[in-house]
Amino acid sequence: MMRQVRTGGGWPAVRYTFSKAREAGGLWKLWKAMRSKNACKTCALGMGGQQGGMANERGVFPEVCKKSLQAMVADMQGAVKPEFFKTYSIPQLQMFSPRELETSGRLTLPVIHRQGENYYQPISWEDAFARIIAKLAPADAATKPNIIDRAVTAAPAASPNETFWYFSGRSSNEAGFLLQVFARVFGTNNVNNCSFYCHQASGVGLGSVLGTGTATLVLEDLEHADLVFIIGGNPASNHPRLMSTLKHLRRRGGHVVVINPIVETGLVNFSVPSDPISLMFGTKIASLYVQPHIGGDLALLTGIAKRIVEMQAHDEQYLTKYCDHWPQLKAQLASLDWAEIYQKSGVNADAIQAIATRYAAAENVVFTWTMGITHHTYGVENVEAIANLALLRGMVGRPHAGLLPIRGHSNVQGIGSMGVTPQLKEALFERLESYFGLQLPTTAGLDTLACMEAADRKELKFGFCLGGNLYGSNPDATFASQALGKLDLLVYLNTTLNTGHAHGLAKETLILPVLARDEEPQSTTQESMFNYVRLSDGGPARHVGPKSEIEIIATIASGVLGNQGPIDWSLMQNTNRIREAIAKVVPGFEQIKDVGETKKEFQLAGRTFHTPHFPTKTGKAQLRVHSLPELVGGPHELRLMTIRSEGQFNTVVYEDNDLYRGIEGRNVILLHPEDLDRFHLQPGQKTTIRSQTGEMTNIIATSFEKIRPGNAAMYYPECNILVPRSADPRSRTPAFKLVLVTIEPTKVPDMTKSPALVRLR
């Protein structure tokens, strides 16, 4: 193990900034890039936009974090060298780590791989478009304009429902809207985004309770809270800008309750580099840190609710007036046995009492959570239980309190708002048909996991990935590679290489290089997790070759559908024209029409709840009653959760070492010393990890006292081979955070019995 730091942020973050500046060509060059008027490329907390880079959506400066620096420097890389794809074969690329692929350089030329060949080959933009269009065009496509008369794939064209369309959260609202409209006009509802593998459970859970799937508060509300819950997340590593807000909260005398099976260094103490006092002396973050077992969250949250009612700290008047089903929830809480709660959560009476006491004493409470809550087969119920707990004391529907799912990708929420989901909301569906004069498909459509399973059944022929890493985001990596391999054509739009380009290969695979957000020739918009729409100005391209996502989408749509129908796709390369359509079609986005000219960013109406009236059928919040799931895991098993390191963002790995946890390398399993003893293992010993889905060998057993005994952690996406395709039935979010595994020493072959050695004797 490497030396573990005692605080998050601090001087290591300052030194890291200078090292990244050298990679980017100098501090001044990086400073100019970071200060450009473009929304942050990493998380959805809201940095950048017209407030300028390194400022939040309220204009507070400086607001910056390592994640934003890492993403910016990655986009400032030099181009992939011309000989790269001639040098490295597919088997060699499959040996690359996620970091090695990411740092190979910026993609600048389209490339194609054909099944049976060992190398990617360069291809012109014209030929790339021709192959895509021919795969999607109907039988009379030869009579349409913009179809390029060149050699194209020999496989038959794909019918609409033999295609799927996958969207990353780093794309713009304009690109997301344009592509989902194209897919539906083409004739399919197989439209889905990366949120199905992360926060879809949040949207479904919040929607079932409150009638909305997003945060109920604005940034200013968070800054007035006197208690913040951080449940199943590690924002010190994944959303570092939140730590500045928590620093201010602690200085005001407020409290932070952290619920996480791992004690994370940055959530105990964090040194905010932009604050001299915090930088020098650090800031205590967690007032109370509670470690449930992996999978124990629902039992713990229900137990806290039960204790609040027993203490008579709940708001009976609020619950009666503004909530449905309070009598049912009250009866269920009263009937629950405390012994069951303790056993299924792994948390004792004293810890639950300590949480309840702090909650009962607080006046303005914000509940935050991330994928430690959503990545379960009962992820939606976890979210509903958090909402129940907030509603018990009337912490939803008033200023300075509420619910905040901490989302990852900077525009994953905006992509959802643009209608990137298999089933459109009724209002959006009707407006889309009316505005464009369309008749849209009404088939159910497939979510992300369903698309993968349909591809494996050979029911799909074509996939289109607008950014992201679909292969790397999937559970059961072996299955993901197998399923994608059965497609006729798979198209990736990316700025850099990722593991999907090496392992997620169809019969034909195209990689199309795209411009980064701050290189777009036109302005685009993004939506923060606080429902705030930001404007990115774009900027000069760093390389010759990449195209904007919007240009690529419009060109393909024009070639497939022509320009004589209800939509002239040749005109849809203009973001102002796209925003005009968004303003007419997407409820709440009326102000987006003129944002390119006015530069006036705005808060979406109807999503922030400062009064207790909710967009449900009754106008009231819908409390939910749940049974408590069993705490799974036998005496010879471990509960494994996937984690991200301090040096990565989602599937993108920027650094192989995990500074905050003191872990060197990623080929490790983190185990409490008690579990090392239980399985008769030594620290540093090579082990074999098995699940119902797969196995990994030569994984280094690492002693890690800060994880709850009986639980283990491994790095995502490398350990996805172990994650089964078990999913929450309501959100279809896979259970990355609760995988039962066994562990044993890796058996070393007895080389003395090798036939080769025998012959030598």
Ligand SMILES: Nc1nc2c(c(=O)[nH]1)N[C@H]1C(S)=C(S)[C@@H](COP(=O)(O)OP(=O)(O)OC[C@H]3O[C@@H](n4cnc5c(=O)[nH]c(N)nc54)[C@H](O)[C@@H]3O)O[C@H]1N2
Given for the second form:
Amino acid sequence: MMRQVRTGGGWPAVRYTFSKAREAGGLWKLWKAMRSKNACKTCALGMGGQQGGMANERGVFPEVCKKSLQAMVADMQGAVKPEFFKTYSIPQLQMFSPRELETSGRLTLPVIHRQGENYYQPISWEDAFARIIAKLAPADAATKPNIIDRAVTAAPAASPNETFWYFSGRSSNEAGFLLQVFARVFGTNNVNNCSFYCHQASGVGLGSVLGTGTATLVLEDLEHADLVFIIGGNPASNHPRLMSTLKHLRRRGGHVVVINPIVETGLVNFSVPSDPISLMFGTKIASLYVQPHIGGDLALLTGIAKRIVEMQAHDEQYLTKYCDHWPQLKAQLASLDWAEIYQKSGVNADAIQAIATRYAAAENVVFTWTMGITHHTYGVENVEAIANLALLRGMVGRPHAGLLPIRGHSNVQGIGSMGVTPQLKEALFERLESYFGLQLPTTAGLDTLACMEAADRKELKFGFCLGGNLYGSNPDATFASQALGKLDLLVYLNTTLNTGHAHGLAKETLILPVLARDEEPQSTTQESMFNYVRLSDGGPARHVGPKSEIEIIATIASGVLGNQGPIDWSLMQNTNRIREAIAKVVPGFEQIKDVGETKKEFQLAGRTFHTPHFPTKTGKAQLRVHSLPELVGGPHELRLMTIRSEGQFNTVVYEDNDLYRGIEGRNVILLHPEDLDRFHLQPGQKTTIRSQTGEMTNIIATSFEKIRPGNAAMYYPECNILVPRSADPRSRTPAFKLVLVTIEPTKVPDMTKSPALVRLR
Ligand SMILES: Nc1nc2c(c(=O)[nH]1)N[C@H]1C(S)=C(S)[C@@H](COP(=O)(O)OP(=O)(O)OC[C@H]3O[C@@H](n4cnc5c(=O)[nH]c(N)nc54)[C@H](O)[C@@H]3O)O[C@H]1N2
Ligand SMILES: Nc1nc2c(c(=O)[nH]1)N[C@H]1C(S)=C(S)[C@@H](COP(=O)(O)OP(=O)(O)OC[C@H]3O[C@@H](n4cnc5c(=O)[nH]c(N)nc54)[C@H](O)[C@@H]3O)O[C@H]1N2
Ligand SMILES: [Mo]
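Please supply the corresponding structure for the form predicted together with the ligand (the preceding block corresponds to the form predicted on its own).
Starting with the chain above, the whole complex follows.
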């Protein structure tokens, strides 16, 4: 068992910096890389850019986190060895752990794998492009210039709606915009991003209540708040820079309320490495820590709202003047039975009273939330309930208060803004058509999960992944592998190897190596979760071989559509040219046009709400009424959440230990001691975990008293074998945080039945 740390951040984070520096070839080299003018590569809090790395958007320096060091050092690693793909067969790669794949090195050469073969083979860039273009070439290909002979591949070309285009949130606005426009001009709306597995419920929920899908405030507002709610997230580990904001808030006398079934060490106490006093003594973060059951938030949030109204702490005038449906919500809150609220949330009257008292006493309140809220079949309702609660006291539409979904990937919000969704917003659609003089398809596009299901039904032939790990991020890993296996051609644009390259194999799979953000030959932009657009200068390539994402996309587009149509794709390799189009097409982005020259980063217009007027049909916020979901889980079951450890970034694992939770290894299930007793298990015992979707054996039962009894946790992505495909109907986000499982000791295999032994007899 690892020693349990009592604080997040702190000396381990400092020591880690030095050890990472050694891996990167010295402290100076790492320092230079970290200080370069490029937006940070990890979460969407928004650091770096023209302020220089390690500074936030208000220029405050130094802001450094372990995650950004890990991501930087990963990009600084050596190339995958030339003999690598000859040495390791596909079955061997499938045995690699996510960490072993990531640390195999940077991808520098395109490689191809064909079903039935045992190894990836190198392929030239020319051949790789030719195969992709041939697969997409329209029927009249032969008559168009620039179009490669169809005979290159045996299988027939894919028609537009037989293709899909998946984007991760690491790519730039420019690459995202270019690829989505290409996919539409090619003829499909099967365009989607990792957000469908992440914050889509926040966009849909905020849209339904406020008519806008992003944060209602800016970083400066957060710095004046006197109460911050942290609901369903572990920012100490996943958004460490938020911790210095929370430290300042506590020093000002403000408060933090945490709602989470796990008591996360770093949310109780955090030692901010850049602050000597905090580093020595630690900073208390949570003023109040409440542990609902997994999935109990909707009942809890509704209960807090009910209590606030009972206490007359709501703002009747604001609700009447600036909100619709207040009478309905008020009636529903009054009619709800307290016993139902306590039972469905797992939170008792005292705790609800304590939260309501804190809320009622605060003046400037910010509500933040993460995946514990969105990863449910009622993720959108969860978000709406948070918005309701904020509106009850008029916390939206004025300075120093508001709603703040804490985003995942560094540019996931920008990718969304660029129109990487199946259905384009009306204004974007119209402007795109008129700017380029085009007609765009109007068919309903498929979201991420729908693409996987269509692939499984053999309705799709071609997939294109701009970064990310579509296989690894999917629920039901067995299904995901099978579905991708039915595609004719799957193209991955990646910097390093991941589990998708081993398990997500189509009939033909191409991996194309790309440059990281700080190696781009031209500047690119990213959007933070505060709606702030950053400029990244790019920098020298670290390896010979990888190409820029933009060059790859423009080359394919030129090859498939030619350059004589409404868009000369060959000119679209220039990021200034792409930004000109973005400025004209995407509302709010007008200033992006000259950002390459002026280097002036900017706040997006029309996103921040400092007055209570909202872009809904009536101009008022739309309060929503919800029925409360049942608390699921019978006496022989556990509610399982699938979460990140301290040592990973999504499907990329940097370290096998989870420092703050004190857990060694990843092949574990975290259980409260009461649940170990309930299932007659010893700590350390090997168990079999079953869900309706899959089963995992030899999982080590680990005693973890910080989790609410009745609930359990395992690490994603390995446990995605267990996660069913049940998704929220409104956001299409799978319920990654609520999987019903059973647990029992793994039976020692009966060797007498093994065929080998039979033969020996
Ligand atoms: N270091 C690091 N940083 C990251 C990432 C990473 O993998 N590593 N990933 C990035 C991305 S893409 C994202 S989306 C974010 C993810 O950031 P988070 O959402 O913070 O990450 P998770 O580990 O998915 O989430 C888990 C938290 O939700 C709690 N939780 C689980 N179920 C429930 C529930 O039903 N109710 C409540 N109230 N809480 C619940 C868990 O106890 C845990 O503390 O982080 C980003 N930043
Ligand atoms: N069970 C379970 N499943 C989940 C979640 C969960 O909490 N539980 N979380 C979900 C969430 S929130 C998300 S966001 C998804 C993650 O979804 P994805 O974004 O699809 O996955 P990542 O693991 O972040 O992608 C990692 C890969 O990105 C590549 N990469 C890194 N930088 C670049 C770059 O600059 N350009 C390009 N082209 N590639 C780059 C690297 O090759 C790396 O292997 O997973 C989802 N799945
Ligand atoms: Mo995410």
